[in-house]
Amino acid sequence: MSGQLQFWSGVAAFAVAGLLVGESYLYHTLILFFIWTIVVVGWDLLLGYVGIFSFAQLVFFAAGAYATGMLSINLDVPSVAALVLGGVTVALLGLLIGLPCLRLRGEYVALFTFAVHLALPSILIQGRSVGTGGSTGLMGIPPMEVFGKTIHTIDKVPWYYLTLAAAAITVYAVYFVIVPGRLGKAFVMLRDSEEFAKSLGVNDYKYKLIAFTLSALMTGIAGGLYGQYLGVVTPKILGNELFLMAMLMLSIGGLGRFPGVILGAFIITVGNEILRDAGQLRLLALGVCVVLAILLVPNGIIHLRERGWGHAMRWWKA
C-alpha cells in the first residue's frame, strides 16, 4: 500500500471513529494521541530524516503551551491567534537555539539541546514577573473558539476533530511535501553523508537551521493545544514522564519511515493511559519499555513489517 493510501485511509477510518467512539476517556486518549502525533512527526522530520540529534522538543512543545497561554491570558488575543503566534514565536525560539547549536557536531547538539530542557523549568519558575505563573502554572487558558463557537475541554467531539485535522495537516506537509521536495532531498542527503551533500554545494548550516525552526513551529503548535484543550499548563511538562514517552514514541515507531512514529505514539499514547492507575510505577514501566526498545526493536516495528513483509514476498514467488 503506498503512503499516500496509507495516510487518506487512516485519516478516513480516524473521522469514521469520531462518530462512533461514544466514551468520552476514549476521545481524550485519541485527542492526546493527535497531539503527540504532531510531537513526534516534528522530531522526526529532525531526526530521521536530517539526522540531528536534538533533545529540544519538549522544550518546544513546553514553549508553546506558555507562549499560546500568556497571549490569550495576559495580552487578550483571540485563540486561534494566539495558538498561531505561539507557534511562531516557538519557531524564533528554534531558530535562536539553532544558531549556535547547530555549529556543533553529533553529541554536542544533544547535550547543548538537553541543558535547554534542564534550564527551562527553573526559567519558568523564575518567570512570575513576566506572567509565566510561576511554580503554579498558568491556570484557565481560554478555550479554542472557531468561528464564534467556544469549544471547552467537556467538549469532546470538536476537539477530537479539530485536533484530528491539525495532525493530518502535519502528517501531510512532512511526509507527503517537505520530504519528497528538494527541501527533503537535502536534508536526507545531509542524514546520509553530510561531506558529499556539501560537496554538491548543499549549505548544510542553512538546512539544518530550517528544519529545527519548522520542527519548532510544529511542535510549538502541538504545545499550544495541548494548553488550551486541557486549560492549564505547568512546569511539569518538561518532567520525566513526558520525556520517556517521547522518547519511547521514537523508538519503538522507528526513524525516518512513515508511518512508524505515527505507531509509536498511538500504542503509547493508549499504554500509557491503560497504565494511569500504577501510579509512580508507570514512570518505571517507561524506562524500561525505552530499553526494550532499544535492545529488540532498535529500528522501530515499521522495520519489523517491512522486513516480515519482504519475506512474505519471497515465499510467495517461491
The other form holds:
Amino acid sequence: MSGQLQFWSGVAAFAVAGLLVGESYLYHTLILFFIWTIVVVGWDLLLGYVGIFSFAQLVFFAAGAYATGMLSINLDVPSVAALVLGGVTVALLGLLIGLPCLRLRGEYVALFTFAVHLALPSILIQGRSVGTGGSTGLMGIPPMEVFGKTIHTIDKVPWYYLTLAAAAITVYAVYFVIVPGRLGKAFVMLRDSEEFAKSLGVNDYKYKLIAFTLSALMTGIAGGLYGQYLGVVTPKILGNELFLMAMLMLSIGGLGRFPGVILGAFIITVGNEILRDAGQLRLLALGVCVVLAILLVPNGIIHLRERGWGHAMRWWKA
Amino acid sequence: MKRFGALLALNDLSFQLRRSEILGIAGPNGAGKSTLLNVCGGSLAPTSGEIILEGERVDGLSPYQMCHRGLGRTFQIPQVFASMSVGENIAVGRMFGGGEADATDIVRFLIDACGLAGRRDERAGKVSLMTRKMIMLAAVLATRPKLVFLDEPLAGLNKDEIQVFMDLISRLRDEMDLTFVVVEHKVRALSLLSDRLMVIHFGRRICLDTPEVVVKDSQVVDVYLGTEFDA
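Instead of the form predicted alone shown above, give the structure for the form predicted together with the partner chain, please.
Everything in the complex follows now, all chains and molecules, and the chain you saw is the first one.
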C-alpha cells in the first residue's frame, strides 16, 4: 500500500472512529495520541531525516504549552492567536537552540540539547515573576475557542477532531510535502554524508536551521494544544515519564520512515493507559521497554518488514 | 600556507593550473596532500595565501560555496548517500550544485558515462567499492564544476578497474572540458594519466613537470620513489 493511501485511510478510519467511540476515556487516550503524533513527527524530522541528535524536543513541547498559556492568561490573547503566537515563539527558540548546534558534532548536540532540557524546569520554577507560575505551573489556561464556541476539556468530540486535524496536517506536511521535496533531499543528504552533501553545494547551516525551526514550530503547537486541552501545565511536563514515553515511541516505531514513529506513538499512548493501574511500577516498565526495544527491534517495527521479519521467521522455523 | 599550531602542513606551496589539464599530485605520507585538498575544497581555510579561480579569489569560502563557484571534489573514503538510489545520488548533485540549467540531460549522460545505467534504481548503500566511486564522481560532475579534485581515486581498485577509471577521467576531461587535480599514491598509474605531475614533501613543492621528467628527478627519487621506480 502506498504511503498516500495509508495516510488517507488512516485519517478516514480515525474520523469514522470518532463517531463510534462514545466513551470519554477512550477519546482522551486518542486525543493524547494525536498530540503525541505531532511531537514525534517533529522529532523524526530532525533526528530521523536530518540526523541531528536533538533532545530538546520536550523543551519545545513545554515551551509551547507555557508560551500559549502565558499569552492567554497574562496578556488576554484569544486562544487561537495564542496558539499560533506560541508556536512562532517556540520556532524562534528552536532557531536559537539550533545556532550553537551548527558548530557541534553529533553526540555533543545531544549533550547540549539535553542540558537545555534539564535546565528548563528550574528556570520555570524560578520564573514566577515573569508569569510561569513557579512550581505549581499555569492553572486555568483558557480553553480553545473556535468560531465563538468554547471547547472545554470535557468536550471530547470537538477536541478529538481538532487534534486529529492538527496531527493529519502535520503528518501530511512532513511526510508528503517536506520529505519528498527539495528540503527533504537536503536533509537526507546531510544525514547520510554531511561532508559529501556540503561538497555538492548543500548549505549545511541553512538547512539545519530550517529543520530546527520547523521541528520546534510543530512541537510548540502540539504543546500549546496540550496545555489548552488539559487547562493546566506544570514543570512536571519535563519529567522523566513523558521523556521516556517519547523515547519509546521513537525506538519502537522506527525513525525516518512513514508511518514508523506514528505507530510508536499509538502503541505507547494506548499501552501507557493500559498500564495506568501499575502506578509507580509503570516508570520501571517503561524503562525496561526502552531497553528491550533497542535490543529486539533496533530500527523499530517499521523496518521489521524488510529485514527483521524474514530473519525472525527463519529463526522461528529453525 | 596552512599552519596547525606549530605544524606547518603547507609551506609556500604554490602552483598554477592550466585549463583542461590533468595535474597529478604525489608525495609521501604526511606530505600535505590531504591538507592541500581540504584547503582547496573549503573544509579548511588557509592560514595565508590565495586560491584564485578564473580571476576570483575563492580561498576561505565554505565547501558549498566552493561547489557553487565550480570547484568539485571527491573523497578518499568514497562517499554516497546510502539511503538514496544510485540515480537520486546523481540527481541531487545537479539539484544543489547551482549549475546552469542545461539543454542536454547531464544526469543521464553521467549515469551512462560512469557505467551506472543498469544500477539506477539500486540502493547506493549496497553497491561495490568501484560503483561507490563511480557514483561519487558522477554526483560531483552533476554540479557542473570547472575544476575537480580527486582524492586517491584509485585506492583499493584492481588493475582492470584502475584502467577503466583512468580511461573515464581522460574521456570526461575531453567531453566536459574539465580540469582535474588527482592526488594519488599509485605513481605509475598517475604518471600515465597526468599531463603534469607535482611531488610535494613536508608541505613544500619539490618538483612540478611532465611525468617523464618528474620520475627521473633526483630529489623525487630520493624522498619518494626510492632508487628503483616502482609503483
